[in-house]
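In structure tokens, the next block holds one chain alone, the form predicted on its own.
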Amino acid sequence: MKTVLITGATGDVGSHLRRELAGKYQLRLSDRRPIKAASKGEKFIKADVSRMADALKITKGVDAIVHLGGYSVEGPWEAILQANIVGCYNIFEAARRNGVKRIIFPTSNHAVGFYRRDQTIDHRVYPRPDSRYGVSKVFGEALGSLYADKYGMEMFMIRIGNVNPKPIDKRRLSIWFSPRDLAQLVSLGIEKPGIKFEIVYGVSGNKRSWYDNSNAYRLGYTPQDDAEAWAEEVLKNEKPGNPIAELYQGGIFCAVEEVQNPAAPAKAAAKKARRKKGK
């Protein structure tokens, strides 16, 4: 059994692919917050990418990387090139020192998010990021090429849509990434042989798709899921947003500075709380 390693395992994603790779996997997760329960076949090691020690901690002996690690959401610049750029480097960097030869990058629409809804794009096209989140996962994508030629390394790079149990909005209809195609996905990535360096698309099977995944089915995805099933339930509850999010891929992210961390207001009470406590 494969020791596959899961950055960013906390995360949404992290948490719908831990429970999907259950038992397939022996999985080495990290993150910089604890995780509440490792399960059986799960070992958990707490690390900041954006530290090299950590990173050379955390890659050493796994025979492939899930990077799921770093800043989710457009915010500021200093925070993104810590976790996304720094924190990207260090794991490819600690993973050809450590010998790690296959590493799966979930990149991100937002990426190609300035491509307008009315095209449909392919892996070929060439970069348009929507956010300083976009540039850096753009920035993660030119790295694996970068290894993969340089160094021999196997990169598999995922421009994921929205990882959820069922799509929430209009746009999501186009972009829904079930979490048992991930999961899919993200195994073809970690067993294919022959791989070099790939770029698909991290979507389900959706009728309103905006991307040719045609490169993801030639290496053998096969979705299982369609937004479809939710457009009717969906689009009733539809209303009219903002005209340049509308217009464009990537959604919100071609409009605003910063993108609300939905765990944020969470965390600021929490720590509200914690500072009224030491009072």
Given for the second form:
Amino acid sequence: MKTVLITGATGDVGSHLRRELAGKYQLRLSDRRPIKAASKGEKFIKADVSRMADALKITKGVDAIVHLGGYSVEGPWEAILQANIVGCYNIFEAARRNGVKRIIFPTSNHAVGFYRRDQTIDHRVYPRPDSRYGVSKVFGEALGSLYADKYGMEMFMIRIGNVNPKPIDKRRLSIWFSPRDLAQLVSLGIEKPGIKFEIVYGVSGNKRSWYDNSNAYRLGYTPQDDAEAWAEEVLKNEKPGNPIAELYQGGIFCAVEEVQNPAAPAKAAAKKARRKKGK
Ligand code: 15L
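May I ask for the structure of the form predicted together with ligand 15L now, the form predicted on its own having been displayed?
To see the whole picture, the full complex is given below, headed by that same chain.
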């Protein structure tokens, strides 16, 4: 049985993957946070991937790595830099030094989030990140390409949509990725012989997909699920959203500074005060 390292194992996607892959691989789990309880067939090592010593320790002696660890949404630059850029470099480089060839890198739909929703894109489009988080995923894809070309490593990049037991809104009807389809595509990334560098979309077989996922199908992916089964229920509860978010595939990540700019409330209060004083 292969030993597979999953970094970021306590996160959302990591938790689904642990459950779905149980019994199929020996799972070595790592995270900065402790896990509640390791099951049979799992071994947990606490690690911070932004430290090279930790990355070297957790990657030693595994057959493949699923590198989920890092910041999983938009965030401050310093946090993204350490967790996703330094962390990703450390894991890829530690894998190289430890002779681990195969890496499955869950990149994100946010690496291409500034494509419009009326466009269908495939794995060959130029990246159009919608956030610092998206940029960090493009960095991971580029680093994977370098390590494949220069060091002969085997890189399987999955641009994940949204992993959830069911699609939660209109946007997710196009990018939903069911846990069992996630497990199938990750297993394919671990098992498929002859991978050099591939980019695929991590989505179920959704009728409303924005992706031409023919590269995944060519490699043998046969999704079991389609978000359409929930479309009626989801659309019934859908409220009109931010117009920028509605236009682009990345949704609110494309407009997030507008919504989450921490200085915005203070600036608005100062403007109001100036108006009151008649300035
Ligand atoms: C992602 O890449 C995030 O990790 C996840 O938290 C969701 O926001 C997802 O994209 C999404 O776009 O729904």
